[in-house]
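Quick heads-up: it's one chain on its own, the form predicted alone, in structure tokens.
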Amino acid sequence: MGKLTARERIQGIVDEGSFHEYDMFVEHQSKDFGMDKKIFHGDGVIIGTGTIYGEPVAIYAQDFTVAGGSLGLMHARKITKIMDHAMKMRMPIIGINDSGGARIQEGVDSLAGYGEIFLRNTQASGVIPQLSIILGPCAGGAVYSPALTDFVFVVDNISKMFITGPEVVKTVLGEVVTMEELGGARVHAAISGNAHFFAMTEQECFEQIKQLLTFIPWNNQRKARSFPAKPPKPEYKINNILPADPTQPYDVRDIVKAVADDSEFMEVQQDFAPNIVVGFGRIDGETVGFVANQPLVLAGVLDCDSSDKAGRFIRFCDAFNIPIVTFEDMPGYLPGVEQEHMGVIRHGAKVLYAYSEATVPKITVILRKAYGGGYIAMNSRHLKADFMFAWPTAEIAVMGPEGAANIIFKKEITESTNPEETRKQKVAEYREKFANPYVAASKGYIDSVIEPEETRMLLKHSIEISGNKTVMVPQKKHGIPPF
């Protein structure tokens, strides 16, 4: 089938010669349906430890060549054993999923095994990084373990994730769909948002994993490894990115690359909800998480999917001590019946909750538009941003000048002998008085109005002086986010 074996996959991820396998001789204990006459070597899963760039990791890989990689009780116990090991040793856990699902012959024992895995995924959340790689089928209850982990990697034409297969869909709904249409790699990377990284080959996927691990810490008690600082590449001139016309779009990733070390930016969920951009980079050698509105798509508005995407990324950064840099340019939340019915209020509140809850250093730079609820949601001073900067091109207001003028000056415009000319004058009047950063700066909501070329220097300074930031939070079991 052109796929690597389970051991080849592990060897392709960890440092050469570093993998040590455990429980190679474990066998299933089932006796029903003739299982006592069948031997499944290793019970269809390989577990062990190794290193990546010299740092220890725990890893397991389901082996489709042994009983279709199906999950029975001993198979599950091997996985939970290596997960417990990862938690105890405070190192990342990497799971390679390639399985036909629950082993039917073992009945409820298989379901119990999945439950034990899900419990450990939840307990490890926010303590150690959890990475899931889908390199084959992952169906039914099996999909919920990857869904509980921090990052999911998929490979084109190899990865398959769905709660029910095409046959069941046809039987129940009468719809004919292929595996790719139902739950292929491209579906989960671009439509469902279940995958965070998409690759064309297994080897490309392994390189993505290694790159990601250079940006994130090994556990929640550490910070990500520092690297020698590098200036951005000369082709990214921050003064030349913003168009002179405020209605014209641009690629906000160019802003990120204009301030990041060596212009390196590892984007997360690149193809899903592209109206917001999230990912990792470095400033002066230190990892930061970037969150940025993307004017190229839907003018950078927040909607249900982009709110989910940003909120989850912010919470990951906060859990693992990664400062958050926000670049804001957005006219607000996406209006419309569809969004309201999909729950944009509930989804949009996730961004508010994530920023408000985060205790890592939080820095915001307003590039252009910052209107209404969007201004508040994108890490405003009112959500306890540590540093608030604005470019001279920033427009901070309840709504855009055109809409505001139509409401505030409605009487003057309608009674004017030349309504259109009067409307233009009132729009200009509103823009001059309110749609600029200086009103907010005069009230202390903005720390400084800066020139674009000062951005990297001030971000570096802000991260340096907030390195020992301490926040006292109320004692409680946990908050109740708008899930």
Ligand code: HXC
The other form holds:
Amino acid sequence: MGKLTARERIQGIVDEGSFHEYDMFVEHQSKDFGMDKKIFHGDGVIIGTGTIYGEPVAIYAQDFTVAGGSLGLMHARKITKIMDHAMKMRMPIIGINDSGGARIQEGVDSLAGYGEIFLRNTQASGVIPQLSIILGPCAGGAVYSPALTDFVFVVDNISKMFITGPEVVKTVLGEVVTMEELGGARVHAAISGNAHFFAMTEQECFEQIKQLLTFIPWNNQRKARSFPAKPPKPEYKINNILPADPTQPYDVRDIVKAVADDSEFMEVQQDFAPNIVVGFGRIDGETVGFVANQPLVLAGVLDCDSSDKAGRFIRFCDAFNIPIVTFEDMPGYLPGVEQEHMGVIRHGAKVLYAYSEATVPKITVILRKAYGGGYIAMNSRHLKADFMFAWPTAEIAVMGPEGAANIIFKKEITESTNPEETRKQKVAEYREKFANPYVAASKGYIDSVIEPEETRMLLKHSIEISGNKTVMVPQKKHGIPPF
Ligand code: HXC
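Given the form predicted alone above, I would also like to look at the protein as it appears in the form predicted in complex with the named molecule.
Entire complex below, previous chain first.
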């Protein structure tokens, strides 16, 4: 079927010769539905430990050739054993999912197995990185466990994720759909947002896993590895990216690449909610998480999906000691009936919550527009940003000059002998007075107005002096984020 075997997959990820398999001889104990006559080797899952870059990782791979990789009681016990091991040893866990979900013949035992896995996913959340790869038609619990983990990887044509497969959809709804339409890799990378990384081949996917592991720490008590500092590539010239006309878009990823070491940027959820860009890079050898409005798409507004995407990424960075750099250029939250009905209030609140809650070093650079709720949401001083920088092109205001002038000078404009001319004058007047960084800087909301070419140097300085950042948070069991 063009798929690697479960063992080949593990070998493709861990350091050569480092894999040590556990529980190879475990078998199912089930007797119903003729199961007593069936042997499922290793009960359809391979578990063990190995190393990546010489550091320990726990890994499991479901084997679709054995009962469709379906999860029975012993299969689940193998997975929970390796999860417990990963937690105890504080090492990342990588799950390779290729399974039809709960093994139907084993009934409630398989459901119990999934419950035990979900519980461990939740307990491990924020303690060790949990990475999930979807490498086959995965249904039910085989997609809910990944949904509880930090990053989900999919491969074109091979990965399928759904709660119930096409057979069940046909039975219950009478609808005929293909697996690809229901939950193919592209669907989850671009539409549902369930996947974080998309690859064309399994090999490319394994390279992505290894690249991600260069950026993130092995557990929440450690920092990510430091690398020798490298300057950004000369083709990314930070002064040439922002267009002279403030209404023209540009690709904010070029700004990220113009400050990141070697211009390396590992984008997360690249094709989902592209009006916000999130991902990992390094400044002077240290990992940072970048969060940036993307003016190329919907002018970089925050909407339901982009708020979910940013909120989750910020919380990952915060849990794993990764400083957050925010590049801001956006006109606010997306208005309209559709967004309001989809819950832009509660989704948008996730960004406010995530930034406010985060205690890692938080640095914001306002590049251009910082209007209204967007100004507050995108890691403003008021949400406890540690460093607030603005380029001279920054416009910090309640709304854009056009809208603002039309509202507050409505009377002057309509009563004027030349309304269009008066409108233009009032827009210019508003822009001059408020659509600049100096009003905010005069109140201390912005620390410095900086030239674009100073950005990398100031990011480096900010990260360097934040090494011992200490924040006391009120004692509580946990907050109640708007999720
Ligand atoms: C037992 C299963 C199985 C399952 C597949 N197989 N899923 N056996 N329990 N859940 C077996 C098949 O019987 C077959 O065995 C082999 O695996 C390959 O399956 P095929 O159907 O031939 O493969 P394919 O056409 O590729 O379809 C794959 C599939 C489909 C889309 C995954 O098998 C499917 O829809 N399975 C059921 C999915 C599902 O509804 N699972 C339960 C979800 S509930 P043989 O012997 O013929 O090779 C759940 C609970 C947790 O997971 C929910 C958490 C919230």
